[in-house]
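Quick heads-up: it's one chain on its own, the form predicted alone, in structure tokens.
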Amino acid sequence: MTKIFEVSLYPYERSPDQDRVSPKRHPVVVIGAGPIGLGLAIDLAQADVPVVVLDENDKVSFGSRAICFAKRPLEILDRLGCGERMVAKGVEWELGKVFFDERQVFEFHLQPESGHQRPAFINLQQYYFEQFMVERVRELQAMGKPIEIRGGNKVVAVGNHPDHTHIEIETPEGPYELEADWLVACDGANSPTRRMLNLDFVGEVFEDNFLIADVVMEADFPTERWFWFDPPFNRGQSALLHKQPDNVWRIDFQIGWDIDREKELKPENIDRRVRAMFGPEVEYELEWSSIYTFQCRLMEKFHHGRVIFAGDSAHLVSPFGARGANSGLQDTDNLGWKLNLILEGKAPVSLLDSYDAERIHGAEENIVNSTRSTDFITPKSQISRVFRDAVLNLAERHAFARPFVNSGRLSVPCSYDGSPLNTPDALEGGPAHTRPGAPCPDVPLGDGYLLPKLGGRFTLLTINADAPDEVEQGGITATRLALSAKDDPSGALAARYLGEAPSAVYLIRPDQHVAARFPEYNDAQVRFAIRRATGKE
């Protein structure tokens, strides 16, 4: 059966770009079709900003790569128009469980509270994942909207001026250039933009190799997260089992730092490893493997000119937590409708700014707790591993014990507190998790549920309180919606954003997240909050 990773989604075509006398200029350029590029390339179309996605390949990726996405992303998936598709066909999970040698120390649940309509995490190979992107750009090119993949097309040189970039690509009919206002890099860890222009990460490396196995076989464990410390079958080291749709498994090897890798990746040591998890007995089919080092490392700036850099191009995390696709997704969320301002003329080139500081504080964060879930996976002197497996084994027994094991914190959205773009809290008694810079949480509402009514606008959103249908700043509109108490008897509204207050008047930001609140409609306020948020005050 032919799979999807070898099929050509979007194979090469002649543009007539390439038939110009002179570089024809467009508003966006994005480099790579992966999930992060065309994530971007979609809501900018959707927004109907032309944009033209460029890959030297002409298929989706091979292997599974990503396959954790959290509530969050899938929320932007949402608006995307490609989150149905991915709960479809995914594997949701909410449950955890941790091992120490045979035993499980304990088990933790990952949305405990109910009133989201979207699930904690999938499981969801990258290739389905960018299938689902590529339909949804076809979707949109029927529907009119400015967007264009174009596949067999290579990157070559990127030149950064004032107020453009120049692009000279490769084809297999020969090379052409492109100019472009705003070039985008979503050309993931390796990224030969960021080389091009002599740019480099900073950050740690780690000593340490997990070997990635997926593999194709029927069993009836259930589809939870299990992580294993020094288990029988891997002594010494770690183990991560992950259930993916259509019978497929990952299997993550912790196999230290100082390894042969090709001899690591030979079939037979992959077997030898599968078999000793699973039993001499086990019928299985080897799908894909990998080997990745833990990786730690950021770009200083995110925005360098006219070039930005998006997802793995601009930052790396290890993969424990789940923080690469996810929090590359959140990069081009927070991107997407500043670019769609700046090209409309209604916000500052300046409101690029709050991306690097937004994005960074983001990387930072991730960074922060991948470094830990490291440490505590792969100890660094005898001492360490005595500290940690004492944590272990009291785990099993005592709930104190349980918030320090660390096999990989998982994704969480992050919270901008601090963002030029925020304005200060002016909700006595508010919830902390829905202050200025938090991304809006979900709640359930008669008729559905709050986040599919935001959209992707500026939005007033009011709480037993009174206010203009539409507030008009600069070129702004910000759309009212009104609810009341009433309208969630779950109480979770209420709860998730009045807190002990009894009225809030929300700024929410075309990403969903808190621009400002305020206890009831000021309008002078209100005006200063679109001004800062869109980066003119």
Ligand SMILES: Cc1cc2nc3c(=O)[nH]c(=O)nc-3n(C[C@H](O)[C@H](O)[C@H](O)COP(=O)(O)OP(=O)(O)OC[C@H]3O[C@@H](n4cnc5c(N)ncnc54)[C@H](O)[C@@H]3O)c2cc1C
Given for the second form:
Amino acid sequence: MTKIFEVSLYPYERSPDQDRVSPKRHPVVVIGAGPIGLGLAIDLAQADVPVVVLDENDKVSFGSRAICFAKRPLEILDRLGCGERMVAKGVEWELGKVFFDERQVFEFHLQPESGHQRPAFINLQQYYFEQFMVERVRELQAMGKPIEIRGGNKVVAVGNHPDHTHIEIETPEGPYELEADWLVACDGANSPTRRMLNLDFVGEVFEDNFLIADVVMEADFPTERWFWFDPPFNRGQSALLHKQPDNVWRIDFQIGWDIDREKELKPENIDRRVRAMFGPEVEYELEWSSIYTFQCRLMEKFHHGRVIFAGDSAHLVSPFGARGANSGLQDTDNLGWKLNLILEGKAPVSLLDSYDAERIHGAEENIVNSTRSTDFITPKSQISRVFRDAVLNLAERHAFARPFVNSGRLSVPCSYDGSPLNTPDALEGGPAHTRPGAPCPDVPLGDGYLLPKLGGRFTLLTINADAPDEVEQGGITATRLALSAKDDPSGALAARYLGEAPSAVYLIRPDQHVAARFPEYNDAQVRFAIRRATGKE
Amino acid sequence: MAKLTLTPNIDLPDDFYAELIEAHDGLTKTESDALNARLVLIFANHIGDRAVLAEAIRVAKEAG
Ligand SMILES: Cc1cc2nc3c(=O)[nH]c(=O)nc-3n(C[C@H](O)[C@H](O)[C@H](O)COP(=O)(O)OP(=O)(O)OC[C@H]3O[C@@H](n4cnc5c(N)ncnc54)[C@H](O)[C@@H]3O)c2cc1C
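Target state, the form predicted in complex with the ligand; input state, the form predicted alone:
Whole complex next, starting from this chain.
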């Protein structure tokens, strides 16, 4: 059977832009049709911003790569019109088991807070993830939305000018040029754009290698995440087993720093490892294998004049905790509405400074978290290993030690605390996790869930409070969503949005982060908050 | 805020000290280090208060 990652999904086609004498100017050009480039393009096209995506390739990600997608990206994908197909295909898991040496030391339930439409996590191969996004692009095209993917278009030079960018592209039929008001580089960890513009990518490489094998097998293991510290089949190292759809299992072997890559990747070597793990009789087929090294790197700024970086091109984290694609989608969620307002002339270009402030904060938080996981999994010193093993030994018998066990932490979105777009919190007694800057937590309502009702525009969420149906300020409209106690059968709305307060009015940004909150509607304050959330105060 | 106790607080200190040393009897250096690490974690959890723990780390580092 041909795998989806072997099929050409957006083959090269000649564009009329290639036959022009002078380069065609587009509002937004995106380099890279990975999950991040596609996410941004879908977001823009849904808002009727014309967007062209260039990719040197014409297929989805080769092999599974990312497999864990957390709740927040799924919520973003709902807004992009492709969350449902991801969740329907994905595998949900709730039980994690941790093994040390030959024994299971404990198991944990991944118990997310109840009352959210989306699960804490799904496992899904990155090639499906990208395929579903490409399908969504095709749907939008059928609806007449202005979105194009150009496969076989390799960007070879980028010029960053004060009011536009200049892009040189190679295709199977020769070179051509384009101009763009805004160029977004979603061209991955080795970002050619970053190199062409001579920009730094500072950070550290962890001196370790991981061998990933995705195997297809009819195993009757339950759908659980199994993590081994120092198991007999991989002494002194760790291993991870995770289930993906279609009976594909991800096995991750830590293999150390001094290795012979070519030898390790030989099928007979992988076979030896798989049989040591599952026993000599195991029947399986190897779908994909790869060796990777962890890196944590960050650009000093994501926004450089008319060129903006998003996803792996801007920041890299180690895979433990599943933060790469997850955080990249949060970049596009943050960037899409800002670019849209700037292109419509409704917000100043300086609004993009908040993209830097907010998303660099997010990337730094991810790097801290994944570095801590990596330090636990691969202790960097003798004493660090002594404590790690002490934690694991204690965890087997005593609950207190279990929270220290760190085999990767669940990726959760960050709050944009201190963002220049936040209006100081005015809701006395309001819950901390819906403070200005925070991503809105979901809530079950009588007829569905809260997040889908927030859509992708400015919303004035009123709870037990009066307000006009719409507030228009400087070309930006905030639409009211009126809720009250009768919409809150579970009490979650009150718990998550009111706390001690009897009523509340929230201004919510198009990316579903809280911009401001008040005890009741005050026209001047809400207008100030809209201006502030759009970079005008 | 709770405060780190730095005045004598253990009854029969000679007995406790002997008990601590005896716990390491017959252990190799590796086993002893592991025991100490487990003890530190158990004590730390019992204290719980982050400010007190941070203070204890500071005091211990200074005395060395
Ligand atoms: C083993 C592994 C496991 C992972 N697990 C997870 C996980 O569980 N969860 C998670 O969230 N993340 C995970 N990640 C990270 C995740 O895969 C990446 O974060 C994600 O792919 C980044 O997407 P992107 O769109 O930024 O870049 P990419 O997916 O790398 O896409 C970049 C695109 O740019 C194109 N391109 C590059 N140069 C040019 C050029 N000059 N011209 C035109 N096009 C160009 C490429 O063809 C490519 O399509 C994992 C990664 C690895 C390697």
